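Next up: a single chain in structure tokens, the form predicted alone.
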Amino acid sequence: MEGWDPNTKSTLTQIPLLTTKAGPRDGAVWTQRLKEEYKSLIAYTQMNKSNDNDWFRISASNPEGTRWTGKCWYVHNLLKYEFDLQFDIPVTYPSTAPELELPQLDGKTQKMYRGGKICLTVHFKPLWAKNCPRFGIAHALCLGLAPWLAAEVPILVDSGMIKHKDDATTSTET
């Protein structure tokens, strides 16, 4: 954690670490891991809300907890940009991090793979591997998606690749 800014370090230390090493194929042990994932996500969400830094909503979209969907947003120049968020838990989880997808941004930035999967290979994947199985979904959002949004959304807005929803409705009305 050396080299990280104090805010990131503080946030990360408050997200509960997970202990169960299990993936979707592991039956009852996966259920235990899923409970830990929810506890970690709840703690992270509560911490964000208490710090007035609420920036995502997600939930499992199937009973097995292998498909997750929701919304994430980023505020740039006092305007809120909201995106659909989705990902699947890989069968090799937690050894393999989930690939976070923002389908609305597919093809709009070089830091993205086909299907709207954000690029996390260089910085995040080694960190995930080093901290397996202690990291979970909340950690992927905190250390993967949050910095990606902070780096990419301002560039996409300033280059005109994405427009604020109010700008888009105004331009279609005229």
Second form
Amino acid sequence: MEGWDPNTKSTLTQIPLLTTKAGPRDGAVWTQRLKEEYKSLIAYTQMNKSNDNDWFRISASNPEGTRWTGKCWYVHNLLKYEFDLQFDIPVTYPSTAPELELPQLDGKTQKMYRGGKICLTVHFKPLWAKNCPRFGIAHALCLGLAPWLAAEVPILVDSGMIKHKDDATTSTET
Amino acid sequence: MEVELKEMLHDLESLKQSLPDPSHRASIDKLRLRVEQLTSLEKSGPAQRLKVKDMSAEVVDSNPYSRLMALQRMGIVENYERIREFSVAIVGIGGVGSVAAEMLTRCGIGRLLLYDYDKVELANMNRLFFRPEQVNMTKTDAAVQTLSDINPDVVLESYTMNITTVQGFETFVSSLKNKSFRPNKEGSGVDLVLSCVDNYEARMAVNQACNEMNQTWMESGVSEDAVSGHIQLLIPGETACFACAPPLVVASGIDERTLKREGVCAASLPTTMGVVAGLLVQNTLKFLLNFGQVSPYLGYNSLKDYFPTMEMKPNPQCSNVACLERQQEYIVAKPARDAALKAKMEAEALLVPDCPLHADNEWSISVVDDSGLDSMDAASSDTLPEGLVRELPSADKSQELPTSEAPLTSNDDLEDLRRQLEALNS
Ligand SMILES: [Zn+2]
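Having seen the form predicted alone, I'd like the form predicted together with its partner chain now, please.
Below: every chain and molecule of the assembly, starting with the one above.
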């Protein structure tokens, strides 16, 4: 796992791995996969809470579990910056990872594709491909979103692109 | 516009007649002259060309197809006009897809299906095709606007959606299956799918649809550093599919570690994208109109002007179930395929006069595959032709990561699990 910070690495190894290779068009097998996704997310959330590092909320917004919405946040200079988080489970999942979106930051940073999809590091996709189908949503958040927030939020705050919600009356964020 | 200008002239004339003071007449005449100038400008302005019923080979400056039909006269293409029967789907109307769409439109393709979920933005203006006044339009609608002006004979369909989502994928597949354009066509409703997307996820979705539908397609790509690209022909069951092996890309020759990626997602150049679009549509024309040699894989390294070629056999252990089904069908159909080829060659042999016009038999087709290209199994990675590299690793069979917990086996209730997560979330 070259290119990852030790913290991400150690967290990642504690998230339960998945076994079922199934996408949202695979019927009953997808339901099986969905159960594994929930278990893995539950374990990851519990782990974050007990480590005092709670940083996201995510839940399926349709019964099929193909669309997920929630929030994520990052603390910079003792201030908490919170963003909407959303993504779809692609038809070719888990061969391809979900594309995580932060719609409120669309157009505010170069490290983003159109529609607010975060631009992942060169290390993410190879690691995901290597670990298919053992990585799930929780792994995508840990490997994709957490490092992105850690790298980009300070830049966005320092450059004035985002303001804290209590900061000014002109605040447009959170 | 013309009618309004005419009314304006009429009003000016009435005004002139009704004015008691003749001193204003000169300025009214001046106004009238300017309206007349505007009228003549309007008349000579852009006019939409009308649809044409048949492609004519007549060389006159009013015939939009004369130079294309000349391909037929020169013997390059046997029947150029067949192009009007073909439907091509283009997924991704960006720097490559939009240019490919324009090329096919100018070639007089029968029907184009355009897929993209994005809008045109000023940041796209370093590429070809879209214009600044189209900013904020969807790429598909802006493309239809421009393409229908260029050639009203082409049937254009615009699909503004993301094909990687479950719903988008269903719409994508059903639009490809629609045969209303040519009801008696065999197979799907399109002759070829061109993938011009910029990400792995969308390529995998196209691959999934084409494997399920047994649909031939071509993939294209430009590297994120904008200096290399490739095109690839994919025939389900016959060639490697996109999931048979990790994607093959052209090595730029730049050391990855020296490539500065901080602060940017991707670079792009109109030149590289234009070249790749040209290669893609050239291969498309050869495939559809049956001339020349259709390339199974053609790479482009712009830094060294190097064009690697190769071909890839399907992987019998491919992770894509539909791919394995197509591979099986291809094997089963082999005797029939061989017999058909043999019959075709015998029929052609009968047509050849005793004293052949072209004594050289250098380019004749043979039953055995001797295309001279580097041929390899999709799964092997150590035999890659020079200048090509794998973009991603293969999935590990063994566990790469040490894990403290056993893999999840769940016999639990889904609703119960959902509630557990909700409880943690609240
Ligand atoms: Zn395959």
